[in-house]
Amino acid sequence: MAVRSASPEDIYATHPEKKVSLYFMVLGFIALTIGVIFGPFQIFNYADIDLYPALQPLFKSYYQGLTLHGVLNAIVFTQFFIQGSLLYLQARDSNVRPLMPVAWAAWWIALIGLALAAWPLLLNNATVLYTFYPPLQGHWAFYVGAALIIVSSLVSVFLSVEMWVRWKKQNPGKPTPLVTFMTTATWMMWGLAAIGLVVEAVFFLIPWSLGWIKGVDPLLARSLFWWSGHPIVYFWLLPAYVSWYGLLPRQAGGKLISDPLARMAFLGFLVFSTPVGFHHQFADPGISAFWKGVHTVLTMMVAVPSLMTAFTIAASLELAGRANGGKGMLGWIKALPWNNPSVVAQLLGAIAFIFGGAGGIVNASFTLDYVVHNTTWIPGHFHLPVATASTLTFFGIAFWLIPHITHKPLAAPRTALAGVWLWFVGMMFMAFGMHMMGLQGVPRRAHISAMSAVNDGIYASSAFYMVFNAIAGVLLTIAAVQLFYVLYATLFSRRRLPADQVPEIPFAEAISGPEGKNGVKVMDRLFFWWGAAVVLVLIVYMPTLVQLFIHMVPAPGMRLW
C-alpha cells in the first residue's frame, strides 16, 4: 500500500539532477499532448474525413495543424525527453553529478525557445511544415525559438561529454560503464549532426525572416536541413536503444548477452549516422548522382548496427524468457513479463522498428525511392521508427522513471498496458494504410479530404486503404487518452511510495562484459571515433556544399496558408 514517506525536497536531496530531468521530461510530454491533439485530424484526412473545419477559426488550415503536429511531436517532445532521461541515466550509471547550473541553463533555454517558436505556430504565422523548407517563410520568432531549442541540445552535448571526461579522469584504465558509453556516443553524434541546422538557422533563416537578406537558396537550405534531418532520426532512436541494451534485459528478467556488441553498434551509429542526407534529395537537381550514390551506400552502412541490435536484444530477451521458465523453441516469448506496461511498451516499439527499418532501406535505395518519394508511404514509414518505436519506448521508460524520481506509484497500470497495445495496433493499421496508399501514388502533405477529385483516379483506387486509416484514427485517439491519463495521474498523485517500493534503476548486467577485452579499450576512445566521423562528413558533404555556397540562387519568401 502506498503511503507518504518523503517530502519533495528529500526526494531530490541526494540526486538533484532528478528535478531538472523531470522538468525536461514533463515539458516534452506537454508538447506531445498538444501535438497529439492534431493527430486524429491528420489521419482522418487520409481516410477522406475532413475534421479541420471544426477547428476554425482557432486554427486556420490543415497545414497549420500539420506543422504543429510535426514540430511539437517529432522535434520538441523527443529532444526534451532525451535531454531529461539520458542526463539522469548517465549521472546514476557513472556516479558523476552533472554541472547543475549548466543543466538548468539548458532547461531554461529550451523553455524560452519553445515559447518563442510556439507563439507564431499557434497564430498561423509559421505554417512552414516540419521541414520548414524555403521559400516558405515563417515569422522570425519561430526560427529564433527553433535555434534556441537546438542550442539547448548542444548544451546537453557538453554536459554529457564533460561528465564522461570527468569519469575517465577519476577511473583511469577502466572501461566506461555501458549506459554512459552509449549516452555519450549519442550526444557526440548529435553534436556533429546538429551543425547543418545551426548553419541554416543562424546564417540564413533568421536573417532572412528579419529582412536582413533578400532570399535563401532553396537547394542549399534543403541540403543543410538534411545534414541534420536524417541523423536526427538516430538521435530519436538511440536513446531507445540505450534502454533496450542497458535496461530492458533486466526488466525482462535476464541479462544483456554482450556488452561489447552494444558498444560496437553505437560506434557504428556515431561514425555513419550523419553523412547520409542526400538520400532524401534523390529528386533534387544540383547534386551529382555520384554523391547521392555515396550517401546511399553510407545509409546502408547504418543498417548494420541496427541488425546487430536486433540480434543482441532478441538473444537477451530469449535468455530472459528462458530464465522465467519458457520452454521449447518459442516458449520463451510467452514467458516474458507481458503484464508489465514498461516492458511491453519497449517490446512493441522494437517490433515496430523491424518494419520501419525495412521501409527505410526502400527509402534509401536510389531506384526504389522514386516510386514512393513524396507519397503517403513516407509519413507511413516515419511513424514506425519515431511515433511507435521511440515514442512507445519513451512511455515505457517514463512508466518506471517517473515513479522512481517522484516516489509516486504508477497510476492505473492496466490502463497503461491497454494504451500501449492500442497505440501499437493503431500505428500498425495506419502504417499499412499509408504505405499502400503511397504505392498508389497518393501525395503526402496534402489536404485530400477537401479535394473535389478525392473520388477519382489514385484516390478511388486507395479507398479500401483509407478504411485502415479511419480505424487507426479511432484506436490512436483512445490510446492517447489512456496514456496521457496514466502519465498525468501519476504526476499529480498525492500518494508516495515507501522507500522499499520505489522502483530501482534497472541497469542490466552483461554475460559477456567489457573487462579484459582489448577491443573495448579501442572502442572507448570516443574522441577518436568522433574525429573519424567528422572526416567522413567533410569528405562526402564539402564538394557539394562548397559549390552550392558559391553558386547560390536566393529565392524570396512566400506564404501559402
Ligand code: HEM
Given for the second form:
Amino acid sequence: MAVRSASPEDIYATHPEKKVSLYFMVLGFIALTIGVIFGPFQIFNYADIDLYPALQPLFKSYYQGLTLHGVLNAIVFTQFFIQGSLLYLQARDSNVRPLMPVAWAAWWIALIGLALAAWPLLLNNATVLYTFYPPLQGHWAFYVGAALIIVSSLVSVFLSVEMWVRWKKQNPGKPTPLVTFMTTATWMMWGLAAIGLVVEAVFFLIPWSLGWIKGVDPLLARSLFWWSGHPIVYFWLLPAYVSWYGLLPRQAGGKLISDPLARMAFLGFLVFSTPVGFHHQFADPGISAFWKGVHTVLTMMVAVPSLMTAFTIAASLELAGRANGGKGMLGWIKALPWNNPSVVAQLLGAIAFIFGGAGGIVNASFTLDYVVHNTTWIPGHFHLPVATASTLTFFGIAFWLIPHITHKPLAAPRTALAGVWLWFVGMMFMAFGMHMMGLQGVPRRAHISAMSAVNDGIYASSAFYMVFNAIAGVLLTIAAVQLFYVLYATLFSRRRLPADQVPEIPFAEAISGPEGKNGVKVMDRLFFWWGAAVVLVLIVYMPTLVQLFIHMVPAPGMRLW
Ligand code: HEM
Ligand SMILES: [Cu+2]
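If the structure you just shared is the form predicted on its own, then what does the corresponding form predicted in complex with the named molecule look like?
Whole complex next, starting from this chain.
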C-alpha cells in the first residue's frame, strides 16, 4: 500500500465524537440482530406455518418473541442508531464538538437501560408487547430500563440543542447549516414528544410495577402513551430524511434542489408531529369524537411535509440522473448509481415509503380506521415506513459511515446490494399479504398458526394471501443474513483503507441555498417554532387529559402469560 493507513488512535484523535457515534450505532445493530430473528417466525405464523416449537425452551411463547421484536427493533435499534448518526452528522456539519462526557453519559445510560429491560424480557417476565398497555403488568425492571432509554434520548436532545446554540453564538446572523438545522429540529420535536411517555412511566408504570400504587387507569395510560407513540415514528423517519435531503443527492451524483424547502418540511414536522395521537385511539372509549376529529385533521397536516419531501427528493434525483447522462422521461432513473449499496438502500427505502404513506392516510382517516384497526393491515403498513424506509436507509448510512469512522472497507458490496434488494422485495410481499389479510379481518398480534382445534381454519379464506407471507419469510430470512453478514464482516475486518480511499461525508450542495432569504431567517428561530408546537399540543390534549386525570379509574395489574 502506497499510502499509510491510520492507526485507531489517529482516527479518533481529531474527532472523538466518532467513537461514541460508532458505539451507539453498533449497540443499535446488535439489538436489531436479535430483534429481527423473530421476524421470519412471525411472518411464517401469518402463513399458517408454526415454527415456534423450534424456539422451545429458550423462548416461552409467540408473544415473548413479539415483545422482543417490537422493543429491540422499533425502540432500541432506531433510537440508538439515530443517537449515534445524528450526533456525528451535526458535529461535522456545524464543526462543533459535542460535550463529550455528556455524550458518553448518554451511551452508558442507554446501555444500562437496555440491560435492565432485557433481563425481564428474556426471562419472560415482561411479555406485554412494545406498547405495554396496562393493566397487563410487566416486571419493574422493564419499565425502569425503558425509562432510562428515554432519558438517554433526552440527553441527546440536550446535546444537539447545546451544539446548535453554541454554533449560533459563534456565527451571529448566519443561517444554520442545513444538516444541523434538520438534526436540531428532529431532536427538538422528540423533546416535546417524549413527555407523554415520561409522565406515563414516572407517575404510573414504575410506581405501579414496584407496588407503590395499586392500579393504573388504562385510558389515561394509553392517551399518554400515544402522545409519544405517534411522533416516535417521525423520530424514526426524520433521520432518514436528513440523509435523503442532506446526503443522498450528492451520493447520487447531483445536488439538493432547494435548501429552504427542506427546512420548511422539518418545521412542519416540528410543529405537527405531536398533536395527533388520538388517531391511535379512534377505537378507544372515553375520548370525544370532536377531539378525535381534530387529531384527524392535524394528522393530514403532518402528511404535507412528507409529500413535499417526495417532490424535492424526486426532483433532486432526477437532476442527478441527468447530470450522470440519463436522457428522456425515465432514462435518468437508469443513470442513478444502482451499483452503490448505500444509494440503492435509500432509494428502495424511499419507494417503500410511498406505499407506506398511502396506507397511513387510510389509517388516519377516522372512520376508515374501523376497517383496519388491530388487523394485520397495521403491521403490513408500518413495516413499509419503519422496517423498510428507515431501516434500509439506516443500513445505507452505515454502509458509508462505518467505513468512514473505522477506515475499514465495506465488506462484500455485492452481497450488500443483493441483501438490500431482497429486503425490499420481501417487505413488498409481506406488505401485500398482511394488508390483504387485514381486510379480511385477521387480527394482528395473534399466534394464528397454533390455534385450538375449535378455531382451526377460521382464517382459511386468507389462504391465498398467506402464500405471499410465506414467500416474504424466505426472502427476508436470506436478506437479513446477507445484511448482517456485511455489517459484522465490515466491523470485524482487519483491513484498513488507505487514507485517500476512506469515504468522505457526502454533504450535498443545494442549488437554491439559504443565503440572504428572509424566510430562512424566520425558520431559523427554532425555539419560537418549538414554542408554537408546545402551544398546539396543549390545545389539543389538555381538555381530554385534564378530564382523564380528574376521573381516574385505576385497574389492578394482571399477568396473563
Ligand atoms: C425480517 C424482517 C422482519 C419480518 C419478517 C417482520 C415481521 C413481522 C410480523 C409478521 C409482525 C406482526 C406480528 C403480529 O402482529 O403478531 C411484526 C411486528 C412488528 N415488527 Fe416486524 N418484521 C421484520 C423486521 C422489523 C423491523 C426491522 C422493525 C423495526 C425497525 C420491525 C418492527 C415491528 C414492530 C414494531 C412490530 C409490532 C409488534 C407488536 O405488535 O407488538 N420489524 N413484524
Ligand atoms: Cu400514528
